[in-house]
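What follows is one chain in structure tokens, specifically the form predicted on its own.
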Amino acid sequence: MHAVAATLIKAILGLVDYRGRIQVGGHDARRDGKRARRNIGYVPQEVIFYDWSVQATMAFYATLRRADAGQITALLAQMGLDAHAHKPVPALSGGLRQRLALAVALLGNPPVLLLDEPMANLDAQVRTEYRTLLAELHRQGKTLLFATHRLEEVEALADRVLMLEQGELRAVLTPAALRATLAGDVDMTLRVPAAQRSAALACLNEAGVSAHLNGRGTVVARVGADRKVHLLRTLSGSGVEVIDFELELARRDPQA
């Protein structure tokens, strides 16, 4: 599902060809891409910056976007980065770098924020803080269009949910309707230490849970939605540490 969402984001940004029509702020993304993109602030999943200071990075992107550099001080304060303005970006934590990416996206005050798995690489506490920042921007009137596998992000930030599968729109739901849909089986993608992957598979298979390793080396287990906590407790009781996990609707082919 993420690959489809990522392709959609690339289409909106004019990076891939597509069928159909995309409009942003009344501008056709194909025929009038520059004007359409002026309405968009983009936060990618993987954030890469030069080895400059936070202040210099913001100034560089303000020049690229032809945005008023006078915004920089206020944006850094809004993102909680004012105390880090003169630090080199590589010295920042992952959470602070993600805040910087959001500050860059807000240069020029675009009405739309486009985010690709913006919290995928953050730990639980930092995710909560970042989600609060995004919720406040939404409350202030920003349109957030984001790709995610995390139900808590959907419930905290979304008004409508587009479910995409194999390039097709599967459903348009409210967050509450999505939770009801997830009452069926879900695939839990579990990140565990590499040395414990075999133990995790053995533990789950012994408990009667269908589980396998995916191509990224993470454990994927299929369970009923009401058994998620039980599964985590089962692993913990066997001494397996779950570093993080994500939820997806169960696919028809568990090896897909």
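For clarity, a rigid core is taken as the largest C-alpha set superposing within 1.5 Å between two forms. Worth saying up front: this structure is predicted, and the values here are computed from it rather than measured. Residue numbers count along the first chain shown, from 1. Compared with the form predicted in complex with its partner chain:
- Once you line up the core between these two forms, the Cα of R38 stays within less than 2 Å of where it was.
- Residue displacement note: V242 has its CA displaced by at least 2 Å between these two forms (rigid core superposed).
- L232 shows a C-alpha shift of 2 Å or greater between these two forms [criterion: core-superposed Cα displacement of 2 Å].
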Contents of the next structure:
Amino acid sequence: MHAVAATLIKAILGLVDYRGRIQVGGHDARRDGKRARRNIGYVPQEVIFYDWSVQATMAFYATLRRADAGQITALLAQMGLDAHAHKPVPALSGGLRQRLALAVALLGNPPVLLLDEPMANLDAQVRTEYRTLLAELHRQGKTLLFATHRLEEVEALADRVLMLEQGELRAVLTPAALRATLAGDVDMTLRVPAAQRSAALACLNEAGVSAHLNGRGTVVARVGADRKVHLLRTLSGSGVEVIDFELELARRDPQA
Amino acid sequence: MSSAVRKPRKLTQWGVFTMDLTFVWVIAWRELREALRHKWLWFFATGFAVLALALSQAGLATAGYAGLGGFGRTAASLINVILLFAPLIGLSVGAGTLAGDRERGTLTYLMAQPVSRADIFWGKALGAAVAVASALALGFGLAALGLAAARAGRATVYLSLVVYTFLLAFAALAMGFVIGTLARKSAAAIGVALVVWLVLVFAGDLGVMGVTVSLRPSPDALLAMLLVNPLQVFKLGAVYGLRATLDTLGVAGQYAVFRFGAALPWLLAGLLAGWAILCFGLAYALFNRRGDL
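Okay, that is the form predicted on its own; can I get the form predicted in complex with its partner chain now?
All chains and molecules follow, beginning with the one already shown.
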């Protein structure tokens, strides 16, 4: 799904050729890309900034986005970056860099924010904070167009969901309808003590659950949406301590 | 949240070019800062400066070659150094500029901003050109200071060499941009740039010699072969600028003087400028292709 969404985002930004027509703020994304992009703040999955300070980075993009210099200070404060203004960008954590990307995207006050899995590389706590920031921007009237494969992000931020598959628009849904459609499976990433990982894996396999260890030392189990609590109880009953867990919509096999 | 909007300082529109000079300057300034941070640019600049200074001092200490002294002697000595350094600096900076940004991922992000491809391309080209010119100016400046302190002869010969050198470096820079536009990886771009440099510096000379010996071409054909290589164009122009003896020009050079007379230096300078314009134009056309990220 993500490759299609990423291509769609690039098309909206006028970075790739495409058939059909995309308009942003009344401007054709292909023929009048510069004006169309003036209406868009873009946040990629992982932004690579130049090796400058936060302040210098903001100043550079403020010029390109024709933003008032006074907006830099306001945005840095809004994103909680004012204390980091003079730090070099590479010294920032991933979460702060994504906040900086959002601050850059908001320069010039564009009505549309285009976000390509902006929280994919963030840990759970930072992701929650980031989602809150986006929800607040949405509440303030920004249009958020974002790609994600996380149901909780869709439910927290989206009014309308476009399901893309194999280069085609499969459906336009509400978040609730999406949950009903995709409720089939979720991936549960379970954090268990290192000494109990093998036992957890064996317990889940014995219970007929498809599970594996991932590279980060967590156990990933794929279960039906209505079997999540059952899975936790099963582990608990076997003496496995679940320290934390994350949920993610199971990626559907395109060949299926 | 403030939403004040700056008006563009100046907008230039020409066909597919939609340039905002404010953006071009900002991107050029960024490019210049990036280029000046590269150690190898300083390595080239320092190497060239040391050689230029050493040659200028040697020129002052020895008798004039072919009747030259001071600035003229230094200019003559510098030609072979420039033939190596100027294309190397231009090609490597040009090849690394776009390919490096593309590889890091910063180019896509820059293109996602409300700027045109023309703003980005010409901003980068301008910044890289200033960086290359600065690196060369350091060497020329140091040598000129030494010579001026010794009140050594006419500076016009030296200035003519400086102009030809800058034109050669910009032509090489533009060729580097063509390479950098096509390459996906910075290392590949630099590698191809070095191969092109080797071909221009060595194979060009040897090729002309080989063809001359084996095919005995007509003077027109021999001159044409020289003029398609910007390094040979530079050499001819720089040697002509010394206004020393005609035999230093070689057979083809003497024939060029015979054919074009006083217009020769303008023709040679025009050819170098033409190389730069042609290659920058080609690089821009390639860069402007949709989906070329």
